[in-house]
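Only one chain is shown below, in structure tokens, and it's the form predicted alone.
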Amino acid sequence: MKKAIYWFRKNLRVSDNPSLKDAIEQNDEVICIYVRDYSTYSPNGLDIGEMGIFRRKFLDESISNLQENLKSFGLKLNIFEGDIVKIFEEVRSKFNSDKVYGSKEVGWYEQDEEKRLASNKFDLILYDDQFLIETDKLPYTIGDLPLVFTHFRKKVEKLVQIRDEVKISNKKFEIKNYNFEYETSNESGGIEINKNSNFPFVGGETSALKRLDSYLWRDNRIKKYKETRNGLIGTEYSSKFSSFLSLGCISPVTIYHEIKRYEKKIIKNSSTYWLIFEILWREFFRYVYLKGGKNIFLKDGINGNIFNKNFKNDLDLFNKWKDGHTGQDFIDANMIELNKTGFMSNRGRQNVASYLVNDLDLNWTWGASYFEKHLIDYDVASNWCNWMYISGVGNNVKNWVFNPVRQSDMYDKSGNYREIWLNKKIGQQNIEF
């Protein structure tokens, strides 16, 4: 009798999940496990604490939804907390299998987990479930990955064919219950969503697929994505796919092929291309992380401090930034939105990051760590590589500096966004150039 452990990580879905498909089809009994961890990374000089309440809420909702969706295959999701090796040792002892299917991850912590399990004689069968482009199809070795995204994009667009989506057979197992010492329950809900939140969505695969359908087909929003993507207010100015992608509630391959179907049936334009363009940025940063490793967490990043910035560790200034008390309205409004909802627009993220680095002259890794704590759509590669980019220590050759007064006049000319989060009337500000 063939038995296997299926290890869910950041691929909390059943659709287009190649490793889950093979685990189900190649074995007579499968036990599904998820090891929950609310910890976050704290750079030197900063104690960032555990995962923020909104990010945690979205994770718990996604786990709950996965539990429900697995039932159609006769599978139970066993949730654990604790040391990864001790958990797997207990599962191996009671389930009598050391064969583990799962997805590869790019984080150093996740890679360390894989090494620890392998050294304890677990047979790991890991897939590129979370990639748009599998590692063996990349037109570079990891070591030869270019510094500049444009070079990566052009070569990928020319040479790489995206794999087809996969579907799991109708095979159904008989649910068996095991008494595990490290097993825990999962609770979701209980956190009130701010009435002004631009991300009121529930976590999970079911919600992800509904969002994909509504953004493309029902509401046709993708048609004007390029024109609206720099918005600040509402749910529809951007796709909001990133949060679902960050936990693997939906695969980038599914989104890619759905956009291609939309282009064939409805319209192909600069907006449909631009959403694929953004997914390629996400993919690029995953490989940047694989190449750069732990360097992406260091102040000098992967490219060195070529613009000679100071990156000071000033806790008082940092606290003003994180609490939305800098006195700069556009920056403060964005930080308050993050603190009250767990979300911030892409335009806002670029501005608050630039302000921390260029105006306050602070350590960018502190800002990246704060985002890690709070952002519902936190993704280790996208977050840290984007912060490196803005800070001038990553995949860039230009020193990016955003003027928040000019930016607010361009993207919040009416002041409506700032009024929502600052709870005060915004008058016309003088524009600085």
Ligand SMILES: Cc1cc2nc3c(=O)[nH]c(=O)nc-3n(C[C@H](O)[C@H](O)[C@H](O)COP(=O)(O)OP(=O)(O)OC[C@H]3O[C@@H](n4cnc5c(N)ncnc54)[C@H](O)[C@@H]3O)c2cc1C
Contents of the next structure:
Amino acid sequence: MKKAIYWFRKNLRVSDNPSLKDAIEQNDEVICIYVRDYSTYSPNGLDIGEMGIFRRKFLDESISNLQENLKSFGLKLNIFEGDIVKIFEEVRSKFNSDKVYGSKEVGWYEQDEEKRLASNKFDLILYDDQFLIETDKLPYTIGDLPLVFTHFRKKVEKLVQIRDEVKISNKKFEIKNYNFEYETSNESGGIEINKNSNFPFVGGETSALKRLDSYLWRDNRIKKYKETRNGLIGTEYSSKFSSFLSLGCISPVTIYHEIKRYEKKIIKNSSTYWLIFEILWREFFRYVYLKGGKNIFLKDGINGNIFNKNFKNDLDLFNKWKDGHTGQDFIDANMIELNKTGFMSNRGRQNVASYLVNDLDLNWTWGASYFEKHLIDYDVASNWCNWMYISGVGNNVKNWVFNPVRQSDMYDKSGNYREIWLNKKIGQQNIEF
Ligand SMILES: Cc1cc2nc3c(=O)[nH]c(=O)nc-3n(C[C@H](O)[C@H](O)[C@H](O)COP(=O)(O)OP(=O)(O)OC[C@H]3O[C@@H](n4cnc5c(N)ncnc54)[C@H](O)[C@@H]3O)c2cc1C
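Okay, that is the form predicted alone; can I get the form predicted in complex with the ligand now?
Shown next: the complete complex, the earlier chain at its head.
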């Protein structure tokens, strides 16, 4: 009898999940496990603590939804907390298999987990489930990956064919219950969503597929994505796919093919192209992570501090930034949005990151870890590489400095966005002299 452990990581879905498909189809008995960990990274001099409530809520909901969706295969999701090796040792001894299927992840902790399991003689069969372009299809070796996104994009657009989606054949196992010492339960609910939240979505695969359907087919928002994507208010200015992608509630391959179907049936325009273009940024940063490794968490990043920024550690100033008390309306409104909802627009993220680095002269890794704690869509590569980029230590050919006064005049001319989060009337105080 062939037995395998299926290890869910950042691929909390059953649809288009190649490693899950193979685990189910190639084995007679499968046990599904998920190791939950709410901890987040604190750089030197800062105690960030556990993940914020909105990020945690979304994770718990995604786990619950996966538990439900696995039932149709007769599979139970066993949730654990604790040391990864001890957990796997317990599963191995009770289930009697050391064959482990799962997704290959980027990130220091994630890769460390893989190394520790491999050195404890688990047979890891890991797939590139979370990539749009699997590693072996990349037209570069990781070492040769270019620093500049445009070079990467052009070559990828020309040479790479995205794989087809996969579907698991009908198979039903018999649910088996084990008594595991490290097993824990999953609870979701109890956290109220702010009425002004731009991200009021529930976590999980079911919600992800519903969002994909509404953003493309039901409401045709994708048609105008390029014009609306710099918006600040509401659910519809951008796709809001990032949180679902960060936990793998949906695969980038599913999104890609759905956009291609939309282009064939409804319209192919610069907006449909641009959404794929942005998803390629996500992909690029995953590879930048694989190339840069743990340097992406260091103050000098992958490229060195070529613009000679200060990056000082000043806790009082940092606290003003994080609490939305800098006195700069646009920056404060964005930080308050993040604190109250777990979300911030791309425009907002660029501005608050630039402000932290260029106006407050602070250590960018502190800002990145604050984002890691709170962002519902936190993704190790996208977060840390974007922060590196804005801080001038990443994939830079240019020193990015955003002027929040000019930016708010361009993107929040009416002041409505700032009024929502600052709860005050916005007058003329942002006019630059
Ligand atoms: C300082 C900073 C930190 C960031 N941290 C994260 C993070 O932790 N997780 C995360 O997913 N994104 C991060 N981003 C990128 C971007 O802000 C978010 O992906 C986007 O705002 C999410 O909203 P959306 O899904 O509606 O995006 P859309 O505009 O609809 O874009 C579609 C998809 O493209 C991808 N994408 C878009 N812009 C970027 C980008 N600049 N880099 C990488 N992928 C991108 C995302 O997967 C996104 O879901 C960060 C950007 C900055 C400037």
